[in-house]
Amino acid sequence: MQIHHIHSRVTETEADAIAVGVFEDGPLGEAAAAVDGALGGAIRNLQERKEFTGRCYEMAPLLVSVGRARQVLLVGLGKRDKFDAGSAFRTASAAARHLAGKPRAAVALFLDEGWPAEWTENGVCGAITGCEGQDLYRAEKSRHPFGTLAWSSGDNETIVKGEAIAKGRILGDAMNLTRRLVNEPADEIYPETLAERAAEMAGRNGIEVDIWDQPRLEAERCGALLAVAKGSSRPPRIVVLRYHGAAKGAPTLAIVGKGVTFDSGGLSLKTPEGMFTMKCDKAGASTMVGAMQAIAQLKLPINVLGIAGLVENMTGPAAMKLGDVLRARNGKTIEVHNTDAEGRLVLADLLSLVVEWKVAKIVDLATLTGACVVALGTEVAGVMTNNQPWCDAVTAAARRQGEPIWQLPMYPEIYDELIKSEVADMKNVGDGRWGGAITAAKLLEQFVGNTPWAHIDIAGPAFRDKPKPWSDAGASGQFVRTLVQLARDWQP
C-alpha cells in the first residue's frame, strides 16, 4: 500500500472513497464543513436528526459524489478534550477497518486537522493496521488493504507530517508483523519456523540474531525452559537479536518475550475452550520481534537486546510432570505444581541471561497468567515491577501511546511467601486461586537480581476473541507502539 501526504482540498482529491472527521461537540472541521457545503448541508442535517453525533468510532456512510469519490464516510472522533494519541490510532483504524471491507484502489483519509506530529504517527499506524485482519488463510478475504492511501493533515507542514506520516507506516508494518505472527497457526509457526522469521526480520534491518538450538541450550544450562520443551516433538529455541544504535559499550534496554508457539497445558491438559486460541501464547515473543523492526527503521539511538525462549507446551511421552524438580539456569530450583504454569519457567533462564549480560533495564513481555485478565479484563495489561522509577517509565510510555496498563502490587511480605516450596527453592504457582498474576511475577522476580525489571501480562489485550471498531478479531499488535515510545525516551 502506497502512502502519501496531500494538501488538495477535500472536494479536488482523487479518491474512491474520502473519510472525514466530525468531534462530538464544537462546528465542523474544515474538511467536514467543505463536503457539508457540497452535499447542500447533509452533515448538519444529520446532527440535527441525531442520525449522526459524532461520538468515538461512530461511522455514517454517505453514497454520494464528492468530487472523484463515490462515497464519504464520516467519522466520530469523540469529545474534542478528550482525544489524544491513542484516540488518534483507534479512530483512523476504525475508519481504515470500514472502507478495507472492500477493494478500492484509492482512498483519503481526512481526519487530521493540525494534528500534533505523534498523533498523525499514531493515526496513519491505526490507517495501516485497519486494513489488515486475522483472515490470512481465507479465499475471499475480510479486509483489502488499499492500493494508495493519501493522508491530508490540514495544515502545510510537509517536512514534519512527512515524517510523521513516514514514522506511522513503520510502526503500522511492525504492529502487522507481530499479528500475522501471532495469528499463524501452530503447525506453521513453532520454534523453528518463529526462529526463522525473526531471523529473516533481522537480516533486512541490519539487526545482529544469534538462534541456539537445542544442544547450546543444554550446553548453557536452560533447563527450566528445556523442561517446558520436553513434550514435544518440536524442538526449542532461543532467539537473540541485538541493535546497535548507540556507541559499543553503553547501556543495554532488554525487552524479553515469551514465545510458546503453542500451549496445551502439558500435562496440566486444557479444556478444548480453553485451547483453541493458545496459537496467541507466543504473542510476548511477536511483540518484540515487530518492535525491534520497528526500533531499528526508525533508526533510535539505543542498544537494545531482544530475547526470546521459544516453545512447545506439549503432552508427549517424556513431558514434565507434577513434582519434577527443575534447575533454573542461575542454578535455583523450582518445584512444578502445575505443567500450564510454563511461561514463567521459560522466561526465568532468558531473564538469568539478560543479567548475567549485565543490561542496564529490562522488560518483559508475556501472555502469562489467566488471573491477570480476570482482575483487569480483557483490554488492559498488569505491570509489575522490582524498580518504581522503571515501572514509571513503562506506564508513562504506555499511555503515551494509548495502550491501557495498570501497575499490580507486589508487596514481599504477602506474597514472597506465597511460592515457596518444601523440596525447592521455589514451586511455580502460588498457594491456592488468588493473587495469581502477581505470584507468576513473584517467580520472575528471584532471576533478575537488582538488575530494573518491569513485567508486562499481556493476556488480555495480546488476543481478542471478538472485534473492536478498530480491530478485527485476533491478534491486537498492543504494545510494540509502546516498546518503541520506552526506547524513544531512554533514559539509562
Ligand code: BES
Contents of the next structure:
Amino acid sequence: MQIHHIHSRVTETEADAIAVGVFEDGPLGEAAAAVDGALGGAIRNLQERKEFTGRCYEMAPLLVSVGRARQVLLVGLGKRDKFDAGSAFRTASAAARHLAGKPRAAVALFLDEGWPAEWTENGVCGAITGCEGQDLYRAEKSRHPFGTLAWSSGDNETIVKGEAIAKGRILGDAMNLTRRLVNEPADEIYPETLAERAAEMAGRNGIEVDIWDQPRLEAERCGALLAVAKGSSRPPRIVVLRYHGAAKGAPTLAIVGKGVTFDSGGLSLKTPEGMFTMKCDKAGASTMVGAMQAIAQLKLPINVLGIAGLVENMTGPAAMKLGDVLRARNGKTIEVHNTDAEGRLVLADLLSLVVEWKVAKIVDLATLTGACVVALGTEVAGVMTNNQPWCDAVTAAARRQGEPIWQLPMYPEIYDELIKSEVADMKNVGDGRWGGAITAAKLLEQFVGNTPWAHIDIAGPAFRDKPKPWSDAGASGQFVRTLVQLARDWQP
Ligand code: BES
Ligand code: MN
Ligand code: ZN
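To test you: the structure above is the form predicted on its own. What is the structure of the form predicted in complex with the named molecule?
Shown next: the complete complex, the earlier chain at its head.
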C-alpha cells in the first residue's frame, strides 16, 4: 500500500473514497465543513436529527459524490478534549478497517487537522493496521489494503508531516508483523520457524542475530526453559537480537519476550476452551520482534538487546512433571507445582541471561497469567516492577502511545512467602490462586537481581476474542508502540 501526504481540499480529492472526522462537540472541522457545504448541509442535518452524533468510532457511510469520491465515510472522533494519541490510532484504524471491507484503489483520510506530528504517526499506523485482519487463510479476504492511501493534515508543514507519515508507516508495519506472527497457528510458527522469522527480520534491518539451539541451551544450562520444552517434539530456541544505534559499550535496554508457540498447559492440561487461543502465547516474543524492527528502521540512537525464549508447552512422554525440581541458568531451583505456569520458567532463564550480560534496564512482555485478565479486563496490561522510576518511564511511554496499562503492587512482606517451596528455592505457582498475576511476577523478580526491571503482563490485550471497531479479532500488536516510545525516551 502506497501512502502519501496531500494538501488538496476535500472537495478536490482524487480518491475513490474518503473518510472525514467529525467531533461530537463544537463546530465542524475544515474538511467536515467543506463536505457539509458541498452536500447542502447534510452533516449538520444528520447531527440535528441525531442520526450521526460524532461519538467515538461511530461510522456513517454516505453514498454521495464529493470531488472524485463516490463514498464519504463520516467518522466519529468523540469529545474534543478527550482526544489523544490513542484516539488518533483507533479512529484512523476504525476508518481504514471500515473502508478496507471492499477493495479500493485510492482512499483519502481527512481526520488530521493540524494534529501534533506524534498523533499523525499514530493515525497512519492505525490506518495500516486497520487494513489487515486475522483472515490469513481465507480465500475471500475480509480486509483489502488500499492501492494508495492519501493522508491529509490541513496545514502545510510538509516536511514535518512527511516524516510523521514515514514513521507511522514503520510503526504500522511493525505492528502488523507482530500481529501476523501471533495470528499464524502453532503448526506454522513453532520455535524453529519463529527463530527463522526473527532472523529474517534482523537480516533485512541490519540487526545482529544469534540463535541458540537445543545443544547450546543445554551447554548454557538453561534448565528452566529446557524443562518446558521437554514435552514437545519441537526443539526449543533462544533468539538474541542486538541493535547497535549507540556507541559500543553504551548502556543497553533489554526487551525480553515470552515465546510459547503453543501452550497446551502440559500435564496440567488446559480445557479445550482455555487452550483454543493459545497460539497467542508467543505474543511477548512477537512484540519484541516487531519493536526491534521499528527501532532499527527509525535508526534510534540506542543499543537494544531483544531476547525471546521459544518453546512449545506440550504433554509428550518426556514432559516435565509435577514435583520436578528445575535448576535455572542462575543456579536457583524451582519446584514445579503446575506445568501450566510455564511462561515464568522460560522467562527465568532469559532474565538471568540479560542480567549476566549487564544490560542497564529490562522490560519483559508476556502473556503470563489469566489472573491479570481477571484483575484488569481484556484491554489493559498489568505492569510490575522492582524499580519505581523505571516502571514510571514504562507507564509514561504507554500512556503517550495510548496503550492502557496499570501497575500492580509487589509488597514483599505480603507476596514473597507465597512462592516459598519446602524442597527448592521457590515453587512455580502461588499459594492458592489469589493474586496470580503478582505471584508470577514475584518468581520473575528472583531472576533480575538489582537491575531495574518492569514486567508487562499482556495476557489480556495481546489477543482479542472479539473484534473492536478499530480492530479485527485476533492479535492486537499492542505494546509494540510503547516499546518504541521507550527506546525513543531512553535516558540510561
Ligand atoms: N499462557 C497462559 C496465560 C494466559 C491465559 C494467556 C489467558 C492468555 C490468555 C499461562 O501460561 C498460564 O497458563 N497461566 C496459568 C497460571 C496458573 C497455572 C498459575 C493461568 O493463568 O491460569
Ligand atoms: Mn500456561
Ligand atoms: Zn503460557
